[in-house]
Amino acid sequence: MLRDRRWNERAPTMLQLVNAGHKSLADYATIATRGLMDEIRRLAEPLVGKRVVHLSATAFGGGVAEINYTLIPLMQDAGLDAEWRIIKGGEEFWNVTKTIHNGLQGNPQGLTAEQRQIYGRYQELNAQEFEDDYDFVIVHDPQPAGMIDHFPNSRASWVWRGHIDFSTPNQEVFDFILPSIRRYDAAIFHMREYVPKAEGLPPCYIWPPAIDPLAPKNMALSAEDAAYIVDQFGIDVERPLLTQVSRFDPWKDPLGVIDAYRLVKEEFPDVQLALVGSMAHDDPEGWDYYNQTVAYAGGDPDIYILSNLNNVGSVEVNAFQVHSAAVIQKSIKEGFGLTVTEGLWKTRPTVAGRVGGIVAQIQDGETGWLVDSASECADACIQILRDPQEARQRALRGKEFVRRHFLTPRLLRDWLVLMNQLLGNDTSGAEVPVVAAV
């Protein structure tokens, strides 16, 4: 207790405010359909002043922290009074949350009787210094799922996000998260297939995540920009280069993307690789697995392990995918998977992992390619090496699919769509959300 008492002592009354800044809807007006952005200004009207906050883990690394850093502002230039608050968490919070993260995705791994003592620990903490005067509370994955417990009486909607694959979950995990997830209103996943089976969970609504193709991660940038920049870390601009960004997580397979590199590099002894990640505070196994990669790697001066210790920042992760041969998204298991839809959208060859939200992003044989090995991997990279224009068409159709289906306005539209219905507002005309029966 005397930890909980230090807690106290030196915290804020609130959690971390994030400063998203600023965008404008009228800016996206070029990309999205004039019907889209109607429909939005439409469903936006009779939201105009509600209090929504979103609560997450952290404020950068990851899908989360990219989609809110547009979202925020999207929503506040709507009219919402938005905001973004980080909940706080140690490194045993954080080692318990990863383990929860792992097990929700299928490793057998349970939780002691002790970590879930420290879960819930945390989840009261963080509760603490949380403010319960909102119309929506939007909690993003496992991590600050349990803080609901303690607000029995809120008269905010709570809606639960949930960013992974639990298609097939370790159970005893997903039972301990279970009773929380019951409390919310509503429930969002990616794909019909992640709704867990179980019974008393919130109306559950599947979509996509998106990209914002306005961020510095996703505007357009030439090749000769790009090129210049890829040069800096020393990459060889004038040999093709196969580029896998991720954070560094069994789940993303590293280790499987060097060895389908080294069965391409039999044929094209030129290739590169570049294995860009970030590193988040909320991940501890992060460091281990990055090491694990590096010796993977094994001194292979064509390999470029890099992250935002290297100063890779957002236009960095751009330059690397614009200039790349082939973008490479080899998970063995992902939520979505929005690097896939980074390359597609930048007109690059991809080639991922048959899983997951990826599946769904990538027609195989038609805008990309979709692998279940090494071996696949090295061969679909062969392809593109032998046959650079038949690779670019694919990537064309890629990113009309990606312009119809995986942007920041659609994303914005159905928010909206789900506010409305929780307020019981008029939604018809829209296109809402598929509803899973569960």
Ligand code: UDP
The other form holds:
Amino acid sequence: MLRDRRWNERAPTMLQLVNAGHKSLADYATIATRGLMDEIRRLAEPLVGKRVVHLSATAFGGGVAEINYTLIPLMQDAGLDAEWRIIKGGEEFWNVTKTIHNGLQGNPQGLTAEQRQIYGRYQELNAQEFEDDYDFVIVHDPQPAGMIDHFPNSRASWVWRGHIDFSTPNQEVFDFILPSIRRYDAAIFHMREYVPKAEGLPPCYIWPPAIDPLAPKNMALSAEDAAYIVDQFGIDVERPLLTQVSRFDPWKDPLGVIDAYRLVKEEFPDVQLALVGSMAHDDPEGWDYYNQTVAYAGGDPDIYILSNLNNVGSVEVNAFQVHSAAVIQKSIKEGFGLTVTEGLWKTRPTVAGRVGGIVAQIQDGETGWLVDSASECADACIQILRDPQEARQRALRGKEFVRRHFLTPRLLRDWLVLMNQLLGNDTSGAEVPVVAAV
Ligand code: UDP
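Right, and the form predicted together with this ligand of this protein, after the form predicted alone?
What follows is the entire complex, opening with the chain shown before.
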């Protein structure tokens, strides 16, 4: 029995369309590296009018939503007929997809027969609400990955984009989604290490995601304006602040951040900590973990635990990052870690777990700090608070690294290269790394 009432009513509607707004490529010309904008225009020409749909689980919270709000309007501005649709699910489905997500990141918990059946049933129901009339269907992450099974005769090229850390998956969970992944025309991973060691995979492309430097989350915000915004949440803007922005998720280790903060406080009693985390609707564990985090903070008045329910939106996240003495992302698994990119782009001293995509962003000792434990995290923060000038030098180098590698125009270009290749168009001179499946 399906518990979600919406299914019982059998809505005649299609999968919900997300309004991603408008953006203009021309606005990015001064930020992108030389030649990139020309390359984008050249690559977009043969794709004008092509119908593209992105499918994902949620339009709010987490990296996929963050990326799509910029990528899709820019695809549209480049001339593609691009849209974004959200799959439907009930609590039982989101519980299963969270188990899958955790399993793919290495959690030993496997899937029961009932969970497998729930996943399959929702793939079928979503497929019924999806009109397969596109040139490209781009599927993000595991939640909608199985929809492809219902379109054996599709004329579209189907591309699967994995956003999580697949370096040490729970094999049983991975084997469950593998037959679907094999049906795609291409798969994309953040890092070479994430490409699964499995037979029969489609060509696997490797490229990292990116942040939008012009979005409210990342646009230039003066120190005064940032302090003004942060002050409204009760933070004492005259005292140092450490911030981690992330979903309330064990992989993000907010409890470890609190441990690190407590060690820093022994040397800098004035220090404050902000844990800012939105609640994504496809993340049923979020509330439990939020409550655990609040309990762990033990009523410390210098720990601020905030979420979108406190009206912390993009500009507020921007302000917290800009105002912080150090930005922390103490993940123990991390697909890429856009919050790290965001911190570096704002020239913030950034301290992050030595895991997953974070190591592609931070060169330890050069552009930031990579840490393996709460005590190393605390040591890095203490170093930053003791010598802000030296910390700033690292942060400046980190910003330039982000400018070269992790801004949206590069991401758009990579997508355009792939789409041209899938259509058999000549892309010589514009390559993206591709690895054959093992
Ligand atoms: N984010 C946000 N508010 C929050 C928590 C996260 O806006 O309260 C954003 C964050 O700024 C980043 C994205 O969500 O842009 C998280 O992406 P990341 O790759 O760091 O992690 P994911 O959630 O995808 O695992």
